[in-house]
Amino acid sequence: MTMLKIENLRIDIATQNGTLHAVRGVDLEVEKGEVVGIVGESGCGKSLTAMGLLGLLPRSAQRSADRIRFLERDLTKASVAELRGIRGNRIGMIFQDPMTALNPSYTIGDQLTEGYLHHRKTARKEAVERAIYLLNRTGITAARSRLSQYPHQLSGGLRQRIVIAMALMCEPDLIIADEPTTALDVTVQAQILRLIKDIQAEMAAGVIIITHDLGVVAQMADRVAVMYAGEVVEAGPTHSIFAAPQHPYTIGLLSCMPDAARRGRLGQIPGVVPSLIGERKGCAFRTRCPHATQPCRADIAIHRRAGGHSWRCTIPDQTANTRKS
């Protein structure tokens, strides 16, 4: 089943300089169960993609999108007010920063009921035990006394086990984790990835986990979406992704993991991201791939394989090359 659907989305951004275009016709698909991930160096659009689809953008962006489909409902003709029916209960988010994502005027039970309360109806009573139980399921101890505390009181660990708790609240059809593990240690980072994929498999919730990091992706997700430029370059099952990446942006981020360098020396990848400042036509990794051509300057087609593996490139396979490099 087909949870989430997005066709075409894009995002511009008016600048003294001109439009920025952050997101240039991005298609994504989540199913029922799944874990996808987006992934991308900072500034790709990852971020701006879940916040467009939430219809959490600042003033001066504009979002437009042929279809936004989400459990049947299109969320482009949804109102304000059906998005804020939407946002909190059927789609839960993980902020990035924990300690923003928390108000520090507010004690962490005001801010786990708050959302509960508003969608539910329910008595506080109700609400307090919901939260009592999720700071429990999400191994924070003393569960109870944490409802009187506030956010700066807390490790950072706890402040991002308690916005994994928020969004849970009321347990979502769709999670979207944002960068979920920044500014944590390795071991907390490894004990909350594992428990965002517990709490999936329990829920049988969809999940979107958007981050920089290739060892995250490998680790969790069912499938990928490989972003540059603010557009999908590279998208497929994981395992297919890391086989047999055909994108060039794509080999060199897999160079530069730290596993390659067993292989040899570590990969990199020149150059720098192009202005998203104005119209673009072509390919907006040319600059910096060793194999682009004058046609990269035109249209670029979308390859297909069998299995769901898709790319944007001029090349149709890459395989020869990357056994070659």
Partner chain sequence: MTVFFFKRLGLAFLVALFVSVLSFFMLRAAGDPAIAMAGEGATAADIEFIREQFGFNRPLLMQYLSWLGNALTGDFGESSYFAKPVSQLISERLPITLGLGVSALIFSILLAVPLGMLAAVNPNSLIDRIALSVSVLGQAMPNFWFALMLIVIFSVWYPVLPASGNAEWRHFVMPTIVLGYYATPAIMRLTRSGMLEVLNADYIRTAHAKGIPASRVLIKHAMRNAILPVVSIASVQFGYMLGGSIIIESIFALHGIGQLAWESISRADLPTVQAIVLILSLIYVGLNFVADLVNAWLDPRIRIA
Contents of the next structure:
Amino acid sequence: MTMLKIENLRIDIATQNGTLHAVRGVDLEVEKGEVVGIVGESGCGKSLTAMGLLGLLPRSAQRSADRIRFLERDLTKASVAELRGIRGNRIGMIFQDPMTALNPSYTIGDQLTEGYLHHRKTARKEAVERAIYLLNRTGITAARSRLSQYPHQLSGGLRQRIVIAMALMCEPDLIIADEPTTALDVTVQAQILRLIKDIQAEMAAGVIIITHDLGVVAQMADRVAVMYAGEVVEAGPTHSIFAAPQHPYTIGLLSCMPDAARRGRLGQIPGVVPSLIGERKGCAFRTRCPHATQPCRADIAIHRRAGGHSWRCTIPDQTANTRKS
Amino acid sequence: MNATSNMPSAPDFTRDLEIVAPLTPRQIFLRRARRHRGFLFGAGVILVIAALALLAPLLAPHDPYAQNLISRLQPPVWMDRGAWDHPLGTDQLGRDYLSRLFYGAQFSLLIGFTAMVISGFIGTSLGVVAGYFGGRVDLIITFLITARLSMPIVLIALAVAALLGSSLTIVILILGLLLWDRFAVVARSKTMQLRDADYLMSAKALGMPRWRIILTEILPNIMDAVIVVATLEMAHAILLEAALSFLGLGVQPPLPSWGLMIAEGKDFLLFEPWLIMIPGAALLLLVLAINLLGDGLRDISSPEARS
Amino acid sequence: MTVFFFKRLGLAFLVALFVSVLSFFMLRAAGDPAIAMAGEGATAADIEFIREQFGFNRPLLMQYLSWLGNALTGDFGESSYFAKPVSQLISERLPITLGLGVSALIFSILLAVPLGMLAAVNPNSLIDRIALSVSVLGQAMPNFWFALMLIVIFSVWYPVLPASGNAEWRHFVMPTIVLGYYATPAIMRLTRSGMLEVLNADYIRTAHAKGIPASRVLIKHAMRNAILPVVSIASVQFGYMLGGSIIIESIFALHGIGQLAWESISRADLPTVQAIVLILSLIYVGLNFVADLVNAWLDPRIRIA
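In place of the form predicted on its own, output the structure of the form predicted together with its partner chain.
Up next: the whole complex, starting with the chain shown before.
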């Protein structure tokens, strides 16, 4: 069952030098119980896509979409109150930096129960019990005494577990994790990813995981969307993308990974990301693409293959080229 | 273009995706300055007032000290009984108000500027030394700043002026010696930010003497911030001078300070309120212009500071 | 917290001591107090008599120590002009100034904080522009001139408020506005910039992501953190207002400590001037100390460290 279906999402940001089209017509689907990874370099619009979905955008940003269907509702037509009823309730957010995502002035307990109390209108005691259960579930010891502590008294790893517990308070149908491990130590990263994966399986929730780390994607995601300069350039099942990438950008990303473990951060593809200001025609990647030709300046067709693998390129099948590097 | 130069097959198709060429800092400054209304207004008004002050001997219609008891308290030209002979009227001794206003601008600007230079020198030196050397030196200078902030400056300025006997030099010295705190605070924090910068490290590694590092590496880099403080402190000094003169402990009669003009006009507040309105409005305009210039400079040199 | 408390207390004490030394020697260095006190036309014998009587002929350090020792017991000597103990003069006058300062601070906070918050929540809106104008004008307005203009408008043109005296609350309306407006720009700017900074913080986004109402996010999550720096600036401004009251009180003829300062300065009444300088500094240092404590108490990062 398709739980979330985004069609033609666009996000424009007004700047001094003109309108910045940060997200340019993104389509994305999430099935119930599925983990979808959005991967790309910083500034490609992956975080904005997720924030735009919930309407959590900076004031200067303008969102438009043909449709954002979430559980039989169209979020583009939802009122502010309806959106707030969904946020934190049906959709939980896990943020990147646990050091700044928690309010320094309130206790862990207060911040954990706040959303639950608002959405469920229950007694404080029940919310506290739920919080303790989730703290235990996320592997935090002495959960009850943590509730009266303040964020600055906890380590980064603990705080990220709390941010995760906070996202899970209302048993959301969809969890959006925006670079959930980027700010953490390597050892803690693996634990946190394991935790998200376990909880997702347990709660049968859909997950959108946003990352620039292909290793995270390989470990977590059932399906992947690769974003470049505001567009999804390739999407499909994780195994298919890793085994037979089609878009030259994806190929570049994968070839930058250390081969042995297929883990690691996005490496360097030569060249600069084009300016996002103003409209664009043709392929955005052609400034850095080793296969750029004249047709790359025109509109690009989307190729689709059985199994849901699709890509946006003038070259219909790149399989031959993957072997090259 | 250079991004793709190592890929021979690509360059022809990339031209329309180029990134805008970066502007030089100077170009950026001028471009932002031209768009900043507060800055333009402030700079314009200051230029006009400075011109009027400098050219007062040429522009003033009368001698600012020439008394004429027959035509005393003549109102400005737009009121009944006003006449073009004295466009802004005359004061209680029959002196031409417009001429006194022009000459008064000289005092405001002179006192404001020199007091700002003195306090700027003291405060910036202290701040840079504290920020650069850190440790105990910083502790002592921070303590001095705290102590200075704890003293009621208006009261001390008045008391010292009263005890020493007031004169132009003394007013300048008092203000210069009292208003250095903000310079010190800003210079200190800016220097601390710079202290560990790579280019300072390399200068140290090259064995450059400390005073040269401070003069050639630090000062130029904190100047933007210091200039902004300088404008605000000049405005502050002008206001304080006016207040001192208003209380009779600043510029002494018959010199035409704006604060003194307001004090002299105060006695006629009931029937001739324009006597205080005119110099007050001039003072407000000048201080407003300097502040707007300072705020503008801050916005222009570091737009992130205002967000 | 205990360590913090004693560190701050120690610092406050040192600053107070240093300021007392500085103000004492500064005022002494500014001129021979005996000559100033004796006034014009005094004979050498008169001056010598004053020197003897007030102890001006002793070494400065000794004078300072005995002055400080007496001051600590609340004895600031005898006013040379009012012929009364200085401590009595001050205790008579201080309540009026403190009352004026408190009402001006309240006026200023009531004007500045909501305006600064609204401006930050709606940047570049009409309210932001109004807030900016209020602040820019407040910074540029000579307060003595503002006082006179209010008198012209509300006592001369539309006589609704008395221009001088301190008999009833109506006498305090104009001084409160003038003094309060003087402190408004600093408080408002800091409120606005603090609020803007907080609104951009990640934890505000977290709060929105929980789906709680925007007003709750603003009041509970944003304001609490944005108000922290305002506590400090408000105490600093209160100190400045007490210092600035000298001008305001002399214009509105309020018999507070500011006017006392003004009278004793014009009469070269050194013991009184010195006592007032010391007391205003002490109040300022004390306020800063209290503001630090309030801040620490509001901010769990300091409270629980």
